[in-house]
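For reference, the chain that follows is the form predicted on its own, supplied as structure tokens.
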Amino acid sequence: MAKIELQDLQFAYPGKSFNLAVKQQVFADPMTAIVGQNGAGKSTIFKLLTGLLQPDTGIIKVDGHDLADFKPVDRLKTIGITFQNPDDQLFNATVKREVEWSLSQVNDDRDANSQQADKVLANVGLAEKAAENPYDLSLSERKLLTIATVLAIDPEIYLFDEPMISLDSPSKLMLTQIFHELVADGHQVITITHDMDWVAAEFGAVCVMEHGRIQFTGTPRALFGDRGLVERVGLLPPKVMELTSMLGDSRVYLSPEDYYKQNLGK
């Protein structure tokens, strides 16, 4: 499994008041979410990862090699990323087309990224609009092309930015089952997400962002566990949690199955 290190990390963008400052983080757990409100730095440091941004000072490491030492290929073999906006990624005439062209930048073999693009647009729902331009799918499914582009490098990495947003549930649930088949292969997933119950049932490690500082990184029972934290960066806990606080019990449940296993199931 890949470990990312940020040491010493500052950036700040020209005119503007925010500013980042990372002194240590380390991000190794299959299964991350980086959660705050907006503003809070969560976007800025995906862009330090991929390079579309440059630290005003300190390192950035991929298992322990510098990420300023990686030649582009490299670089995208190793970590992929999709935006918030699919209409920031998306170029191509058709739906396949923009699958082969992000293949195209780090294979040259035609058909045999021809035959991966249909494969990942399989898998996410999307191959029969293989012929189709982009930007006469709905929002939902131009979300999920720009997944298919990074499922079809296969980086170490994904770096997911508000990846359900728009998504109806089978999707959300399609996409949920994809996250953790990259996990079982051996990949590292860290998403930038604001739904709390997502990221209380399904991951692994939490870290939670607050004006440019990086305020918490555990689990996400340890996170809802701590009220006084939750409530200062603005964040809400599981909507089981709301549930059962208002019947008078306090304990962190992360799902309704928690609450189950917690509750009945003994």
Second form
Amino acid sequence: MAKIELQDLQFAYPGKSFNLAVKQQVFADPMTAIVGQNGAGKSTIFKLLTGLLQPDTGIIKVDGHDLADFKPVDRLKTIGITFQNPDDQLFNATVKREVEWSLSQVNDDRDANSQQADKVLANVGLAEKAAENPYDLSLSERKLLTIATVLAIDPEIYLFDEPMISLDSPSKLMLTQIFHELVADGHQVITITHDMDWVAAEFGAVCVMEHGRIQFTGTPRALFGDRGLVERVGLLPPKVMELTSMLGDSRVYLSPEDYYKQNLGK
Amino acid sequence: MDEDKRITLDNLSVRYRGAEDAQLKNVSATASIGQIVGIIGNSHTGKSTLCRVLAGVIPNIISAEITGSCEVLGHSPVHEWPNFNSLTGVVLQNPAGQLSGLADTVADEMAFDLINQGISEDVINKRVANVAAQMGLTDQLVQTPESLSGGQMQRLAIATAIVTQPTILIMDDPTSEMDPLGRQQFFHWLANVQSTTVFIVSSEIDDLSEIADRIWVMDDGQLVEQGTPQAVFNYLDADRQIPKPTAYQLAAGMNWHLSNGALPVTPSELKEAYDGKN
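Got the form predicted on its own; any chance of the form predicted together with its partner chain too?
Expanding to the full complex; the earlier chain stays at the top.
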């Protein structure tokens, strides 16, 4: 699995008070969630990782190599991203051409790209929409399409900015399954999300941002066990913990299933 | 209850121009004034179309064939839109799409409709300050709307909808981009809204179960269940693929039932079931 390392990273938007500063950060877990309040700097980190923004100072390394030295095509094969708003990245006339365009950035073989597009669209449940205009799709389908454009390239590292927004329950289950399959295939998945239930139940690591700083990196169980930190950075525990706390139980539970496991038969 | 104090959908069907299938199919439902109606369902089940009819956007802005009737507090959004429109506040799925695009600041955006209504500057300033405080946007009032984050943009869309003090509020997935605290604050605010009838589409099943008086479940354009949160989630077929509230899941796994035999769907009901078992 490719490893991302941030060293002495600093970035400020011109004319704004927000500034991002990360002394040292290694994304070592195959499945990491980045969490924090609106405006904490989560999307800024992603834009720096994909080269959409350039750091004022500092280095981003992938497997020890400075990302600034990567050729654009190598960067695309290394790190793929889906944005929070699908309309920021869809512009082709049909759903299939959207995926093929994405593939054309790294591969000139049109036949292979066509076949790969069909395969990926089937994987995200959009095969029947291949000939439609992306803007005729629902918001959740446009979201799945942006995910398909990245899955098609199959980069080493996947960055997803709020992938679950507007997805219904079956689509969320499907996407979670895709994430686990990516990890099983040796990829790294880093996801920005506000869904603490999902973080608790599915992720190996969680990284907490506040005011442009990374305040915590560790397991969900360690994060949600530190109630002071959770409150201080403006997060909430998983819903199961809100409920069990109300019942007088202060232990950490990552899901209802985790609660049954720890309490049934006692 | 007087007919003009109710919301009544009677065999309502909607088909967009050029579409083969209807998006809403013979929907019949009732709710009462002042109630919060939570609308749930998976994608393409008709939730957003229902919101558009309730807001009068269909057929007044988006053309569609409508059969059956929709009466809200004695008005028809289909046939009496000018009157109806003055009563409603609407928050669409894409908040950026409903902003005027003409305002330089968040405060101006909030004041936009009020200025158009000819309301005095003093009243506008008070209402904008009040609504900004309710939505947690006081610090952002002098910023440009475009500079807001996704969650802040959603709160601005809600602020522009409620600043006119509507008696009917229609919101389509208004918290999707909010952070956890923002979402929690929104639902606390909504639970305390007075004298307003609210229709809200949301996938936040736990929050809806706590605040909604009625839950309407949509599937394939049909309204397949309606009732209190407790009744709906206790009888909702698993084939609908809609998650149950966390309180329900916890209680189901631990076999904690309420005295009426139902499984709890809210924190207070969970506490009651837990205390009864232990």
